[in-house]
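In the form predicted alone, a lone chain appears below as C-alpha cells.
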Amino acid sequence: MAQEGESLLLKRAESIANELLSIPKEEEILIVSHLDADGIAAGSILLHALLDSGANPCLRIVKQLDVGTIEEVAKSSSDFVVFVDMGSGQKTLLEKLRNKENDKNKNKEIFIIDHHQPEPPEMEFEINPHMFGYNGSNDISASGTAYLVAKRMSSTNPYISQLAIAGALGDLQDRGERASLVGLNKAIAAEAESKGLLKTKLGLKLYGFESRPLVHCLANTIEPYLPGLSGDEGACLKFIKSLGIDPVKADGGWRSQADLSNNELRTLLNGIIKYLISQGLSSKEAESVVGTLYIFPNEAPDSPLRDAREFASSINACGRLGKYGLGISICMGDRGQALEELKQTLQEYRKTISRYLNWIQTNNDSIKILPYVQAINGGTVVDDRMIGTIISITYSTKPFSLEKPIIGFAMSEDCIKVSARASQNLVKKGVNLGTLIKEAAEKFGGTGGGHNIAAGGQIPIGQEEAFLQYLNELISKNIGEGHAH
C-alpha cells in the first residue's frame, strides 16, 4: 500500500503545485498557517516556492482556524487562499468562505496542505497524508507535505528540506528507534543528507550540546524538561560537580562536550539518567535524553539553528510569543538582525515557561486528576498560545502520569482554548485524541480535532469542568476498565 500511496501522494503534490503555478502572477495568493514550529516552517516553505516562481504570495500566521480567522480571510482581497497545517478538519467552516457573498461576489479558490485527521469530503485542491494511507502524526508533518508541493514548484532552493525536517521535529515526529524520524520524514532527511544539508549522529538531546558550555546546556534545556535543573544555572553547576566532572577548563573558561573525555561523557550521561529517574520519570522516559541528533552543517557552530530540534524550538518560541514575523524571517534565511533578535526571544521564552511552571507547582487548584484524564487549568494566567507547550513539558513530571492523557485549558479572547497530549503507549491502546477532543468539544458547543497523539479545540467559557468529566467517560470507554490507574 505504501508504495502505491506514495505515488498517489506525489501525484497530488504535483497537481497542486501546477495549479498554484497557473495562478496569474498579478493575483495575490494568501497563505494562512499555524503559529507553531511546523506551521511557520510549512508556511515559509510555500512562501519560498511561490516567490521563486515569480508569484505574489502573502503569509499570515494565525492562532487557529476559527470563525474569526475565516471572517478576516473572507474580507481579504485575495481570491486564492492556501491553508497550511490546518483546514482538513475544519471543512464546514471553510464552506462559509466558498459561499461568502464577498465584495466581488466571487468564491475564493481554496487549497489545503495539512496533516491533521481530515473530515470528509475530500476537497479538489487538498493534500493530506491521511488520504494516502500515511499517518500525519509521525510519517510526515505539514512542513513535509508543503515540501512535497514546493519541490515541484522550484528546484532552486535546496534549504527548504531543512525547514521540513525542523517542522517534523517541532511536531515531535521523531518516533522511530532512538528518537529518529520515520516514514516520509526519513526520506526527506536522507535527501537532505545526500546534499550535505544534514548530518545525523547519536548524542544527548540537550540544548546546544554540540557547542555550548555544559552548564548552559543543562540550564537551557526545556524539552526534555529537567526538573530542578532546567532554568537554574546554579543547580546545574552543582549537579555537574557532584558527578565528579569539573565544569571549568584550566584557563578558566567553561567546558563544553568537546572538552570531555569519553569517560566523563559516559559519567554525565548516566548521571542525568539516574537524576531523572530520581525525579519520578520512568527509566524509558529518562533514557530518551539520548537520541538521534539532526545537525544543519551550514549554520554557525554556536547558532541556535545548528541543531534541528533547537531550530524548531526557536521558531516555536517566536510563534508562541506572538513574534510571527521574526519566525518567518529566520525561515526565509535572515541570519543578521533576525538572529540577534531571536537570541533575546529565546531567553524571554525560557523565562516565560519557567514562570508558568512555577505557578502550576504552587497552585495545586490549577491541577485536576481524574481516573482517566488529568488537566491543568491555566485560566487567565497562562497565555493560550503557550498552554500546549506547557502541558507537553509537564506531562512527564510529577504529579502527572503518562498513563492517561493530559489536557490544558487557557482563556482565549471569547472562549477556552483546549490542548491535549497522549503518550505513545496510550495511542497503542486505542486512544485517538483527535476524535475524542472533537466529540467532547462539539457536545459543549465548541470545536476540536487534531492527531491521535495531540489535539486541540475551543469550548465555551465555564464548560471546562463538564468537558473534562465527559472526556473522562469517553476515554474510560475507549481503553476499557483494565487500564485504570
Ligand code: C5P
The other form holds:
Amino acid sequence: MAQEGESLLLKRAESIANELLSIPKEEEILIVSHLDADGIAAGSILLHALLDSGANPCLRIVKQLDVGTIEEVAKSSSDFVVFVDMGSGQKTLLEKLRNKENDKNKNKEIFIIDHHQPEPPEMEFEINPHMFGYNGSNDISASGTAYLVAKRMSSTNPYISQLAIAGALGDLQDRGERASLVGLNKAIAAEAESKGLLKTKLGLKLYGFESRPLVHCLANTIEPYLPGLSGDEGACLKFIKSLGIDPVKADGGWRSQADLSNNELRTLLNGIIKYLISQGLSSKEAESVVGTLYIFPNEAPDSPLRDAREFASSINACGRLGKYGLGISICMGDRGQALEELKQTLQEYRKTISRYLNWIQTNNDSIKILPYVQAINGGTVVDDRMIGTIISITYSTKPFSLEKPIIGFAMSEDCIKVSARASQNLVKKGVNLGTLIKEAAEKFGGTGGGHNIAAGGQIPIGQEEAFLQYLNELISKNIGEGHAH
Ligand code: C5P
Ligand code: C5P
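Would you mind generating the form predicted in complex with cytidine-5'-monophosphate (C5P) now that we have the form predicted alone?
The next block holds the full complex; its first chain is the one shown before.
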C-alpha cells in the first residue's frame, strides 16, 4: 500500500501546489493553522512557499477549528483559505464556508493540509496521509505534509525541510529505533541531510547538551520532563555531584559535555536513567533520554534553534503562550530581535509549567483516578492552551500510570477544553483517543478528534465528571476487563 500510496500522495501534493499557484497573485490567500509546534511550522512552510512564488499569503494561528474560527474566517476578505494541521475531521464546519448563495464572503475555495484522522467525504483539495495508507501520528506530520506541497512551489527554500523536521519532532513522531523519525519523515530528513541542512547523531536528548553547562542542560530540559530536576538548578547540581561528577571546572567555570571524560559521560547517562526509573518511569521510557539528535548546522552552536527538538519546543512555547507572531518570525528566519525575545519566552514557558505542576501537586482535588482513565482538572488555573502540554509532562510521573489514558480539562472561553494522551503501549492495545474523545464529546454536545495517541475536544461547562465516567466506560469496553489497573 505504502508504495502506491506514496505516488498518489505526491500526485495530490502536486495538484494542490498547482492549484495554489494558479490563484491570481493579487488575491489574498488565508492560511489558518494550529498553535502548537507542528501547526506553526506547517503554516510557516506554506507562508515561505507562497511568498517565494509571488503570491499574497497571510497566516493566522488559532487554538482550534471551531464555530468561532469559522465565523472569523467567513468574515475575512480572502476567497482562498488553506486549513493546515486541522480540517480533515471537521468537514461539516467547513461546509459553512462554501456554496452559500447571497453571501459572497461565505463562498470560499477551501484547501486542507492535515494529518489528523479524516472524516468523509474526501475533498478535492485535501491532502492527508491517512487517505493514502499512512499514519498521520507517526509517518508524517502536518509540517511534513505541507512540505510535500511547498517543495513543488519553492524547491530552493532552505527553511521548509528543516521546519518539516521540527514539526514532526514537535508532534513526537520520533517513534523509530533510538527515537528516530520513520516513514515519510525519515525520507524528508534524508533529503535535508543530503542538502547539508541537517546532521543526525546519537546523543542525550537534553536541552543544549552540545554546548551548555551540565547543570543548565538538566534544569532546562522539559521534553523529556525529568521529575525533580527539570526547572530546579539546585537539585541538578546536587544530582550531578551525587554521581561523583564535579559540575565545576578548575577555573571555577561550569563544566559542559565537552569537559567530561568518556567515563564521566557514561556515569552521567547511567545516573540519569537510574534516577528516572527511581521516579517511576519504566526502563524503556528512562532509556529514551538517549536517542537520535537532529541538528541544524546553519544555526549558531549555542542557539536554542540548533537542535531540532529544541527548535520545536521553542515554537511550541511561543504558541502555548499565545505569542504566535514570535513563533512565525522564528520560522521565517528572524534571528535578530526575535531570537532575543524567544530566550525570554522560553524562561516564561518553563516558569509557567513549574507553576502549574506545583499547583497540581498541592491540589489533589484536581486529580481524578478511575479504573480505565485518569484526569487533571485545571479549572480556571491552567490556561487552556497549556493543558495539553501539562498532561503530556505529568503522564509519566506519579501518581499517574501509563496503563491508562490521561485527560486534561481547562476552562476555555465558553466551554471546557479537553486534552487527552495515551501511551504507545495503549495504542498497541487498540486504544484510539481520536475516536474515543470524538464519541464522548459528541455525546455531551461537544466536539473532538485527533490522533490515536493524542486527541482533544471541547465540551459544555459542568460536563467534565459525566464525560470522564462515560470515557471510562468506553475505554473499559475498548481494552477489555483484564487490563484494569
Ligand atoms: O494538532 P497536532 O497533531 O499537531 O498536535 C498533536 C499534539 O499532541 C502535539 O502538541 C504533540 O506534542 C502532542 N503529542 C503528545 N504525545 C504524543 C504525541 C503527540 O503529547 N505521544
Ligand atoms: O490540544 P491538544 O494538544 O490536546 O490536542 C491534541 C490533538 O487533538 C491535536 O492534534 C489537536 O489538533 C487535536 N484536536 C482535534 N480536535 C479538537 C481538539 C484537538 O483534532 N476539537
